[in-house]
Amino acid sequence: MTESNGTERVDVLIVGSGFGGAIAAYHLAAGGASVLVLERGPWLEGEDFDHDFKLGSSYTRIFDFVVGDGMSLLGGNCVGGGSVVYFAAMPRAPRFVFDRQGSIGRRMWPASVTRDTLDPWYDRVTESLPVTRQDWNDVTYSGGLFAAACAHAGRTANPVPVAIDASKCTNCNWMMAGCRFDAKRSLLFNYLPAALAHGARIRPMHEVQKLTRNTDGGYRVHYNVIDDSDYRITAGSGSIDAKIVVLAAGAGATPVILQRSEPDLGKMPHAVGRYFSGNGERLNTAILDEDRVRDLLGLAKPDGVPYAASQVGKGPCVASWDRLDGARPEYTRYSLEQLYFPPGFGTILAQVPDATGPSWFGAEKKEIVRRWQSWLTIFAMTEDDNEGVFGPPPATGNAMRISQQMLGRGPIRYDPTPNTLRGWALADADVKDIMERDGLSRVMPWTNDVVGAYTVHPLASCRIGDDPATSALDDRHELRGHPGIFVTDGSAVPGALTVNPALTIAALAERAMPGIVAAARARGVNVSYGAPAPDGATSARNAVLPLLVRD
């Protein structure tokens, strides 16, 4: 709808198109609301996804590699978002996670959120996309090996649960580019066509800065239209006026619109860029003696060789959760999965074990580059401090551009504290421990001497709580003081969660979708909540109406 003045007009403006998006997107779409999702990225799909790391290529395009002081953030640009370059591992979170303190001394989570009020929204999510349990017939060589040397170890390992559909996954492992064999369940094949079927509309290339209040008690958000080769290059710009407002932009991104839009709609809650979490995630390289592969874990291929090259595959397969155990103390606490990082940063970053000179680059770094067909690498999920903080927002978008795609200079800061140290040590030493018992293999952690830590993962930086001092958010995902908006991406998350966060994201987003609707019919929005999967199914949906509480 158009007004009369040229504004735009929605019921509903959803900014970003990852799981936080595309459920809101769909849910309210289902339910009779107007929608809009303008996202950043490009809109790509099936052969579109290239299998190429050239510039250009899907790789580039739908990436954003932020770079800042301390910490370093990996997350998608695209529509479907993070769902189109993750690895698809979904475990939800251990029960332990949401008694979590943290840095402020007490719970960090809303008394409302348990694992057990979660559970029927992690059924949701795990029945419209679907996620399904693999076996150890569905693991990859490299996963069964990580597997067998957990056990040389005396440790336990198991496959995670995905949201991959086994009978079309090729192991071509270009999974963070996108799968072009449709094998990947990621938003493209759920929520995001059934909000389309419901009348919700997606404009790719259009990157919010900001929100500022309208007339009529709503919202008016101002985007610019970003060149589709150059993301340096605006290409035009405007604004939408909308009831209501989720932002769903990324951990990365949704607070430094929150913050560029603080002179115009007022003063933001203290915990707005405060409290960013990494999810406490740690690298490490393991080579391989393939011999020790042999004669320690009595594996062999066809052809002979133990393992070379067999690390190409699907991504992660199997972890170890032998560390998730409420009993241990806060800090101490994490799984390790193995992982494929594909060439690029895994390079760069990978360190020489006793390195005598230079350990991430030099004569010895080539060396183990020349017998990359041997690497492992072990990804650990830790638990931080949330001491990520965003400093003041660039002129637009969430990074200062410096390269034409992909590539940015960020806000935020990042100074590891001592717990958070502790953790990456605890891990670092249990990966040491099973991947070179006995000499199986030399590791070493990835360096953070040249773009700090990093995190595939960002979460927390305009978190959800009970406590308006340390939370952006209260428990129905509204921003304090600013009713109307909501964030239900991986900010809203309140810290770390020692697994892969994708699940845990959409279940809290599907469980603020009833509030949202409720704040929307508030506002004169003629919506209702009560939409099935978006492929039917009503198992998951008939488990959470009871939970609802009526107007």
Contents of the next structure:
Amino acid sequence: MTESNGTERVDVLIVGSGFGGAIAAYHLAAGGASVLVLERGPWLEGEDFDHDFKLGSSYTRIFDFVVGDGMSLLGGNCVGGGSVVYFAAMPRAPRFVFDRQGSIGRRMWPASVTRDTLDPWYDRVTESLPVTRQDWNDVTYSGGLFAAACAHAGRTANPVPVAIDASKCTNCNWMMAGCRFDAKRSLLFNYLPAALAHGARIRPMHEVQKLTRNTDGGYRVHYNVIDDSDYRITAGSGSIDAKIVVLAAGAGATPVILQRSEPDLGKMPHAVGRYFSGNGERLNTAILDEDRVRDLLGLAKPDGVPYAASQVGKGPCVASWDRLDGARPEYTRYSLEQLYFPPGFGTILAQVPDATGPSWFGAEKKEIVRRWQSWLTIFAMTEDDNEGVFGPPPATGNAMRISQQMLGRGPIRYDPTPNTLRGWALADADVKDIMERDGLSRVMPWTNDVVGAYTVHPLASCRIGDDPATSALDDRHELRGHPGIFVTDGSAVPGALTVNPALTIAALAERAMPGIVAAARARGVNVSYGAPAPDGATSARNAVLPLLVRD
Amino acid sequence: MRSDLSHQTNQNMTLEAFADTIVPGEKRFPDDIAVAGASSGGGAVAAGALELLADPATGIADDLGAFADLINEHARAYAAEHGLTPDPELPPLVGLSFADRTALIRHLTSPTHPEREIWILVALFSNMAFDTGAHLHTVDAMAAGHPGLAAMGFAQPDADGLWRFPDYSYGRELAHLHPGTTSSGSPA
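Since the one above is the form predicted on its own, can you give the form predicted in complex with its partner chain too?
Okay, now the whole complex, with that chain kicking things off.
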């Protein structure tokens, strides 16, 4: 649709095509609204995903690495967002997480959201992707090694639920470059094609810069078109009018768009660009003694080698949830998960045990890199203190881009509090206890001295809550003071989850949909809620319909 | 610095010395001076650090000469501060021993150094040259015996240039599940 002044017009404009954007696009398009999705990154699928480290290959095209002050963020930059680059681990958040108080001294989640009230929405996502349990035959060598180490230390360990089709998976471990074999059940296989089938449109390489308000109460969305190969180059610009805007640009970008919009839209809630959480993330690298792996754990591959298989697999397969105990004090609860990072990301920050010189570069570092196939990376997701704050927005986008793709310098500042540091120290000590027991390996945490702390799960920079002073969104995900703007990405999650957050982000987005549909109807959009799962399955949909209070 | 060598050659030797400090390697030829020879096997330089740094995709290719000049200023000051008398024929960083190059770069990349972002960026790409060969298609790097990927034991791809690992699992239960695990496989 186009207005008489030539400006394109849609019912609903969605910024970003990750979980928050794709779920909104599907439900609103299926319900009858005209929907347009603007995605800053490229649209790749199947054979576009390279097994290649060369700069300019799919991994640099679809990944975003923003270095801030004290915190670096890794996120998706493509149609499908994080779901295309992530490892597809999909646990639900433990019950105690919803009672967390964090830095504000009272429950940070809205009263209406608990594990019990969110479970039906978790079910919707689980049915839609789908998410499945793994058994021990699905668990890779590295996952099995971690499980055996946990058992040796008297701990439990669980295969994690995943959105992976095991029958197609080759265990190539190139998941961060996108899945070449269509095994990862990213949004390219469920919500997004279903949204397209219902008439939604997606425009890649369209980076939204800011919103302005129209006289009819709707919004004008201003974007730049990004060059296909050199993301530092702006190839055009434009604007589109919408009655409803759904922001789902990711926790590293959504608050930046709102900050940049403030001079036009008026004052933003205090919590926009504050209370950022890195999901309390922390990494350790264990360097295994292969003989001890054989002798202590009784493990051997078909070739007789005990392990030496860090390259083999599909991201995280096994997690230890022994410290996810709601009876423990806040900031002492965390999960530990076996993980894989490819070289580059996964080696630079690893530190030399007992280094006599520099710990992250140099001659001693090279010696441990030679043993890379005997590395095991352990990922801790702890409870941080929502201490991240965004400074003034950069000229465009969410970072000053340094490289043609992937690497940029962003406005986030993160100075970990004693609570966060204590959680990291506890997790580090626990990893050491498990992995160094009886000489199994040597362990060191990744250094925070190079790019600060880091997160692959940025959260909470524009969060839901009941308290207007500490939450940017109400419990329907509508931006306080700016009706018609909703936020459904990871920035809406109130705080660290102690587990991988994708399923919770998606469940919250599903839960927000009836309210967004109602808001669209109130603005004259002929749209209804009630679409089944993207493949037509209806059981989870049928379970949520009775929960809804009809307008 | 040697007057018979171009400024750019001296800059390249300087960048080689920097990259070699991040991932050291063996000397490429007996009188190699940029590569200190602090480690066996190829290091970042042999792995292609200068080619990667000069790749326009990094975004720093145009600044490399300035970076080389800047670190040579630091090296000159470092030598003076420590009472060293490096060979005046060499770029100042190249004239330092491996231990002194290491100490200087450790200082420049330390959390409080005002230029740390520059030097970490150069270190990052030097490291990537070794452990990913990011200036090359990985199948070509593997075929050519790329020293970093080879040192890490990175597996060879299948004939179609894709990686697959048909053997991937110990295939047995290796720990007890957490007692609170729900029917969906999640924590309670």
